[in-house]
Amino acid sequence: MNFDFSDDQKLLRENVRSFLAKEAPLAVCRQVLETATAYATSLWQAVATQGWLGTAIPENYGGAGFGRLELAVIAEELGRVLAPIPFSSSVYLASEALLVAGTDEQKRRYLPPLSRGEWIGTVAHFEGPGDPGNRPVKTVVRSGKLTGVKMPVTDGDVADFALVTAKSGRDLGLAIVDLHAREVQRERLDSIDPSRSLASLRFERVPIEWLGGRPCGSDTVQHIFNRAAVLYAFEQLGGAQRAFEITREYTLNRYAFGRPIASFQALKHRLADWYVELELTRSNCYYGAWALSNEAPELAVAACGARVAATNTFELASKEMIQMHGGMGFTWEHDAHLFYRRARYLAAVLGPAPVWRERLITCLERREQAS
């Protein structure tokens, strides 16, 4: 079994990296972070023009008609530049949810403007800190109207619509909500990474329609999150890899006592350990990409493994980057804190690593019992 990308996909990676090197240097991320701007609108428009928003959307719904492997390639490259755009919310979550569970009419209505970048979508799931899987969902739908509060919601302040997890009786589903409706109140929240926005959404009997025409059930909701976890993992891998490359270059060119600091045992062993973690994470991500692109039964296990490995590795990378740059790494002017902020942000958007580790254990136990 070959888990490597094809020559065409590697060429795509080269083209995407070359494009982002010109359009999305780290200065773009810093500019959004240091201003009141919600996201880089010019970069968003450029990405939409490239057709990346519709990478995995079929052509009959206005997309490019490629697969999840191509989308994984793009996700990793966007992670490398810490792209300050709502790509993950709109593509990994909203578009994927519509493709998995939407009706044909919903796909025809929502996917074309999503693929063109005219609309931004998101998924609203959390209702405060902690693991939502360990407590009942309080957001409810009664008589076709949704009431409740969701927070934090990624890109909830800029999204045009949200897929909101809600209960109807005992059934859990995803309710499609127009976030411009007067019954919706939005408030931007403080984030550890201001280059990627978070919001609180309050719904007061707002009209909805169910994704798929009816509540899809908790298994479908988790399946959508598993799919998103693989793509988020590639974004985290890209950030961790770029942090490693920047740090390695610095330690090779920074001299102390007449020799590169990378030659000091205390640093070169840490760099070696860091490299090993990157490659192990890459293996987990590739396994997840294979499972996602082939709709394999192993997707749940692969997604949990990729999510846990990528979250831990990006956090490790961001901390090592700061420490190995010495006193300079702790300053506002250095880019190291941009990677730390993004690592912490991505660690929380789908739930922290311990939550996914518990899911991995549960999936493995169920598989063992079934065998």
The other form holds:
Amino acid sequence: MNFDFSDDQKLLRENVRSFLAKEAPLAVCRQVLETATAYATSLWQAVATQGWLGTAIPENYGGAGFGRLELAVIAEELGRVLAPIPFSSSVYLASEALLVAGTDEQKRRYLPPLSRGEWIGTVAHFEGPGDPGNRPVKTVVRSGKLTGVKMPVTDGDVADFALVTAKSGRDLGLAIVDLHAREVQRERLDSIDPSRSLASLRFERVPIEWLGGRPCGSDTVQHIFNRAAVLYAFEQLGGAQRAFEITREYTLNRYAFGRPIASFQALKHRLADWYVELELTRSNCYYGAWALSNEAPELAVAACGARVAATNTFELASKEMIQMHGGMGFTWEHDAHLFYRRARYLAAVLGPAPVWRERLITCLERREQAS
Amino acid sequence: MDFNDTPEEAAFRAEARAWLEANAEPLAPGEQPAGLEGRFDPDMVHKAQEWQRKKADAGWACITWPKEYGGRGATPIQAVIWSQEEARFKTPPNIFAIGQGMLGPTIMVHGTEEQKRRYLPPMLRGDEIWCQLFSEPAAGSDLAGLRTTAVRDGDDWIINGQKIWTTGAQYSKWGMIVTRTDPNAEKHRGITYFIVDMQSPGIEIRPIKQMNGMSSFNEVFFTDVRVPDRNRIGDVNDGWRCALTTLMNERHAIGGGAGGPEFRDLLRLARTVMWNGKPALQDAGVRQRLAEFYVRAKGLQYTSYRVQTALSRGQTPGPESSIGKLVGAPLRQNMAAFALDLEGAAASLLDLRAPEGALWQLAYLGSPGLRLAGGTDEILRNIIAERVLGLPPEIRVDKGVPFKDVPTGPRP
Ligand SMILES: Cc1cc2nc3c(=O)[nH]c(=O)nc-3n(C[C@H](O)[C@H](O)[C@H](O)COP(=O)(O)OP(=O)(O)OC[C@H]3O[C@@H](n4cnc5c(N)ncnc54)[C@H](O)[C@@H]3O)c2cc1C
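Taking the form predicted alone as the starting point, write out the structure of the form predicted together with its partner chain.
Every component of the complex follows; first up is the chain already shown.
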């Protein structure tokens, strides 16, 4: 057994971390949060130049030809700096979906500009409040034209195209939609995390092409979400870990009653528990990464586990960060709310934890029936 | 990252499995190694020793120990593979863990060559069972507050005092005891560590009935008990250092899951117990809770894989290893509480007619002990906070003063 990243992957982490330390201090996130900009274009450019967008895209489609473990490493680092860029939408969702289910022609058309950062892609699935679960998607495709409303769509305001879940008769598929088409109305929506954007997309008989040439079926759609969930989990883990580090540092330097507040057992024990959650989550994420990079049959269960753990832990981390900073933690000026907002954004845009818990048990049931 | 056995690991696993198949009976799916029936078996010690000897004869006991003491110098990963395989078979409870997992390693680090040769092989074979005489009525979490004294008398030491919570004292041949040898020194400085023959005159062992009805631990009284100086481990007044080796190994030994029901047993229960005319497993709320338990249990399992990976790369197991018991013990207790909720009124039965042979009732009654033994949850949090996270130590009022001047509660 070898349940760790390789030395090369660890070196990659170091390089990514020191690059982002320079290019993406939290002030970059705050800048996007406080202004009308949708994302940090210069950071996006820098990330594209580093070749990270095409990390897991094969070279013949313009990528770097590494694997998902390398992508997971980068995801965690982007999570640590709360990178205010549409990386998750364009890479974990759109690029990965194309790789999994696209035709060769589609890959050749979309992947090179995606890996250069010239195009941004996303997936549009949700249709308003509540858990879509197995409820039928209302968006439909008739005679090659798609009609429906998707809301909220992560990065839907800046994406060039979206993979839209839609029904054709009884089949579910992912329709590739050019978001610049005139049959698409998009509206930017205020986001709980203004450093990451959201839109509603209204489609009125917009011409589409199916990802893979025909509706790929709900299993493939779910598979695409599962794969993305692992990478999202690494981003969440990174955010939770960074929140922990900042908070630990603060509790060592803030004095009350003549002692560092880190010496009060009420805080010490919660920091210990927080550390434990981080370690358990890291382990679940590693298992997810292993399953993802090996195309293992365990992927569905592993992805649900990583997603649930990472969502829980980022939420815990962002709450504790504020609490342990005291009044300072509740100010606009302090960075704690950046984490609090990002945790909730990342939890929501791929469906919240209860949905993934339910899915996890469904997968376990299926697995038991199969064996 | 590669989650599968390497070819060498696979070969080792096959070898282990082949021997187990030839020598033990596999557990049926869902069967527990020790249900309600197995718990009170008076013949348990004998059966456990028989199994241990069989393993020792074939080279499957304490496999990571050096060959000269009966082991096979196996790697930590091989030890894990062996225990995974052994867990699939019906075997008697492991009553040797305290010796083999905690005291043996202490002797290996701090003992003389003569002590290693004398004590380790029979410990490995299970011929001699060991107990740990650390805790006292006034010294548990604060072990260094111990008051049992040892006073030099020629080539011997004379021990007086009381130990408590001593698991397995009633069937042990040897005990490892920490004693106070200098009450004028600072609390951690005046402690000495000995091996004591449990049959020595002056030792009285009284079983304590635990809250789960069993009596695996005891009170042990020492009245002028003689221990030869050659049974001393480490230097005089340097026993605290040796005790720390034992405690460190204890957390590893206990962290490694210690039997009892697991997630899959909970899943099976949820499938078989009916709620509102349907299996409980179909209830949305039940499913949410189950998912949380699963993610935690798996997080713990995969964390142990990370620890093993570090070990197999020759790195010292990181602090991650200290989280095993802190997560595992409350998880067991919480799963048991939830399982009993699922059982409905039948949760009140401690009877073979309870679901699953009262598996979860036993886990519910036993798990509080796991959160105390070998370092309480709170002490483990202190350890993680201070040693792993580098947070400030507790403010102490017992440092820098002679032990005899440390404040205490009312003495009995
Ligand atoms: C099943 C079982 C088997 C055992 N087997 C053995 C054995 O074989 N040999 C042996 O020597 N001992 C054994 N023990 C004893 C065990 O190690 C002690 O019970 C344990 O260390 C706690 O000590 P205590 O019982 O004195 O409780 P105390 O130390 O009095 O603790 C009481 C409470 O105070 C808390 N507390 C204490 N100090 C702190 C602190 N600094 N910060 C925060 N909270 C604190 C504790 O966490 C606990 O909740 C066993 C115990 C059990 C339950």
